[in-house]
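The form predicted alone is given below as one chain in structure tokens.
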Amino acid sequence: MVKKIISVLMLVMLVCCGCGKKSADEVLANDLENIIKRDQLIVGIKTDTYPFGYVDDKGHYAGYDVTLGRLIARGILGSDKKVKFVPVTSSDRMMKLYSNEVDMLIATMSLTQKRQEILDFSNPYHMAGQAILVKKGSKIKTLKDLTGKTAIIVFGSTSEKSLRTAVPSLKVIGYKTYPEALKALKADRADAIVSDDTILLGMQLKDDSVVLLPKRYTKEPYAVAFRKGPESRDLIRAVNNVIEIETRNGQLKKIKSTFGIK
């Protein structure tokens, strides 16, 4: 995990030194002003985390994170159609942010102290928690039952550190995407998947061969992520304003209910 963090930091340094797609002047400019001039918001979203980010039956991006992206576009640019979505994964989302492929990430990203060293965040828009997904009929009922077992995590998530601290004898294997993780669990390559409850709930809703256990082991606030630096400040304020308004008027709660999120 330490090697992964070091690699991300080195990537950020390289990008900030001029290896990104934009010039130094553009990177140092005000991100909100750039979005307004472009008249389009570019958001990194996941497509493998139903019901937060996925592709629906018609081939359209959908989910809570996607809907929030449209609300932010409407708040900043006056229309929820002035947004472009770019698919990201847990392992490449920070790279795509710092290479200027996207303006922000709305991608089931937990706000953690370690991540705040290299990213800036909005106010939280959802509170998740680490949970366990097992195959139906499994004897595993709690985290302690994973002692001496094998668990799956998705690279780039916050699950690995929590697991190794709570169950030192646990063998941890990782996959790049959640569909790959679910496929591995169903093929008996591991005894459980450990991840955010809302993501695991989406797996259970779409596949009745797996069960989400009721216990939650952490609190994981989801927030919108930005490049760290003064160029993001106005954009963060604008996004926080949208989150505050849509929370106060009950819209975010209504969206959660639409997607079955508690």
Ligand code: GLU
Contents of the next structure:
Amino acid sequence: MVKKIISVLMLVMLVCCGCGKKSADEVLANDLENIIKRDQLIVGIKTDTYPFGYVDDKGHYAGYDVTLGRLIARGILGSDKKVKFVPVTSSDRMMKLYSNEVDMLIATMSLTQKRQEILDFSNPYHMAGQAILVKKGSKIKTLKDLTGKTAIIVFGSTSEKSLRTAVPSLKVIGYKTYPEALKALKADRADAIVSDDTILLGMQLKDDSVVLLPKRYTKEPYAVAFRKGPESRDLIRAVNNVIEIETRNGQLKKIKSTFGIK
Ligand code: GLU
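With the form predicted alone done, generate the form predicted together with the named molecule in the same format.
Time for the whole complex; same chain goes first.
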């Protein structure tokens, strides 16, 4: 009997200390260390959401999110040049993060409770809110006016879900990118686009045939997104540190105003 108890105890010890043991890679996984070793930060940014992430007249990535990426590279690696940008869309950004194509997403991404189940986030660096964009002369003034109408959303965005809940009778059509969404609105395929005020304002600034309505329906705190897990812990701390310093010294505010963001 004693022998049996001893062998069961040994088995338990083996399971606890042996099979359950993580591989060396898992123990060492630390995204911040990997970035420092590589001496380059790889950031997923948007190219379809002026003025957060877009391609400027000279063909360079630009915008508030892109500039924040450069500041983070400078904070971590000592130079704002040590960053590579990879274009992402609302619908493929999480896939690009989890396939290790990028170290983080700075991509007009709202921190939500649902997303926190599968992602880790930095502290927020901007507060947006969902709003409605219509064609000039449209009779639509509020979300209620969309009852029985058709609205456009971009796949993978927060408005995809919130809109279906807010106006159940609404017909929702989706596009992969924001320029496609705008083109569809202008071609009268729907009555409105519902998305973040900041992105819709960017459309209005570039195209005076559309109007951003004044009401905001949600709070969308933009934050940097990371793979969920202990490997991101040090990296998140480093990014939060940069956000805090650049907020305190007024740099983020200055960058926002450069891009016309309130
Ligand atoms: N901020 C919203 C989101 O994270 C909409 C903008 C976007 O599509 O990225 O889904």
